[in-house]
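Just one chain is shown here, as structure tokens, and it is the form predicted on its own.
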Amino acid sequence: MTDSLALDGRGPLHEQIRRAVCAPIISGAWPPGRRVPSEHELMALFGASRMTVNRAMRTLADDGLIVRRRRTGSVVAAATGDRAVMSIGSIRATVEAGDQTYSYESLARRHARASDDSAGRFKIAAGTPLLNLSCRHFAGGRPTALEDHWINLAAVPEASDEPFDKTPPGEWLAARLPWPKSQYVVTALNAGAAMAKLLDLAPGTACLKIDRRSWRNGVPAAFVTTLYPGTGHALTGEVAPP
């Protein structure tokens, strides 16, 4: 069972072990109920201490990916209960579904370190390396959305070398977060002068704001704010079984 597990060489050993065990779970290779390698098996495979392996397994349990059992061993967790599902498709797909031509413009790209304020909001350590990206999306040549992305380079280090001059950050991230656990907060606001200018609106126009936080293997990975003109944009939702 442990033959396919491998460390990726990035970061602390307990995080590498967590990602190694997490990978077959999120890919579906290990279905719910399947036994997870024991701590002793993982210690032998990775040459790690029991404390290190225990920390990795505890995090997986806290994330709801495994169920730890004292005598019978850990198993892959099964989803329980109903869950709310909100469908927010890619901006490109939404535009093209309306038979309009999609285009994208990168407005800014900069590296930064998480301040105390952003660390608290994003639930990461202060000083964590971040990549900030601002961009604008167009439908038929007219601005249709603004996005402000913060990517946690500790979780998605490959973003550091991506220019994002042609590929929108959302699409790039979607290809690299195979099981994106996300949280959404939807609010309304009136466009200020700078925002109105970028969206080609009159100042004070009602707009829709969506804040989204996504995780990669249990680690906060991306934080994005998307702004839409209030007219012409809708969200859909449903309650679905696990």
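For comparison with the form predicted on its own, would you give the structure of this protein in the form predicted together with the DNA?
Only a single chain is listed, so you will not see partners or other molecules.
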């Protein structure tokens, strides 16, 4: 039973091998710490070359299902916690995916300097010029999100010339900072009076708050807080052993 590994004949060989080894792991038949057959054993088992077996095993290691070490071989990884992949798309995309018309309103645009107000969260030298933008997003005419952007003008100087009256800052930034390094912090908070009014909610309503810091080439580029009515928006994610 320990070696009832079988190929299913569907798709590329390295995928079949990956699935064959994956199955007893996700079924629990091979508990964490159990040794996985070596590449040579799998070569003999399946009649495949080592490159092919190696690719299958490397993929499993990349996905975190096994841990590979030289000489000692590979073992099933300990299931720590989930690492869920949350898709955080643009607000426009989210709204339009729900077949509603999207619109946007700029609430404020002002220049500031670091170590002033909420910019302290940013970890940049005091005095660094920042651009602060507040805006509101609508789905079908109803407010659906508030956003507060702090853009580091030392890192993104072009932002100075942009009025942000038509283009939401999130989309503008995404176009200029493709694939930045980012950190997200998601919490819940009670809407204050001003926030509740802007979102058309009763004061105190629970809201989802998503803070995002992003860097460009190691330099802090933007700090964005997004607020959603708690009942009107959800962050969804998935974990799937491939």
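Whichever C-alpha set is largest while still superposing within 1.5 Å between the two forms counts as the rigid core. Since this is a predicted model, take the numbers as computed values, not measurements. Positions refer to the first chain, counted from 1.
Colleague: Tell me, please, whether between the two forms the C-alpha of residue 73 is shifted by 2 Å or more, with the rigid core used for superposition.
Modeller: The answer is yes, as the C-alpha of residue 73 shifts between the two forms by 2 Å or more after core alignment.
Colleague: Residue 36: with the rigid core matched between the two forms, does its Cα shift 2 Å or more?
Modeller: The answer is yes; the displacement is at least 2 Å.
Colleague: After fitting the rigid core, is the C-alpha of residue 203 off by 2 Å or more between the two forms?
Modeller: No; residue 203 is a residue whose C-alpha shifts by less than 2 Å between the two forms when the cores are overlaid.
Colleague: Residue 64: how big is its Cα shift between the two forms, in Å, with the core superposed?
Modeller: Here the C-alpha difference is 20.2 Å.
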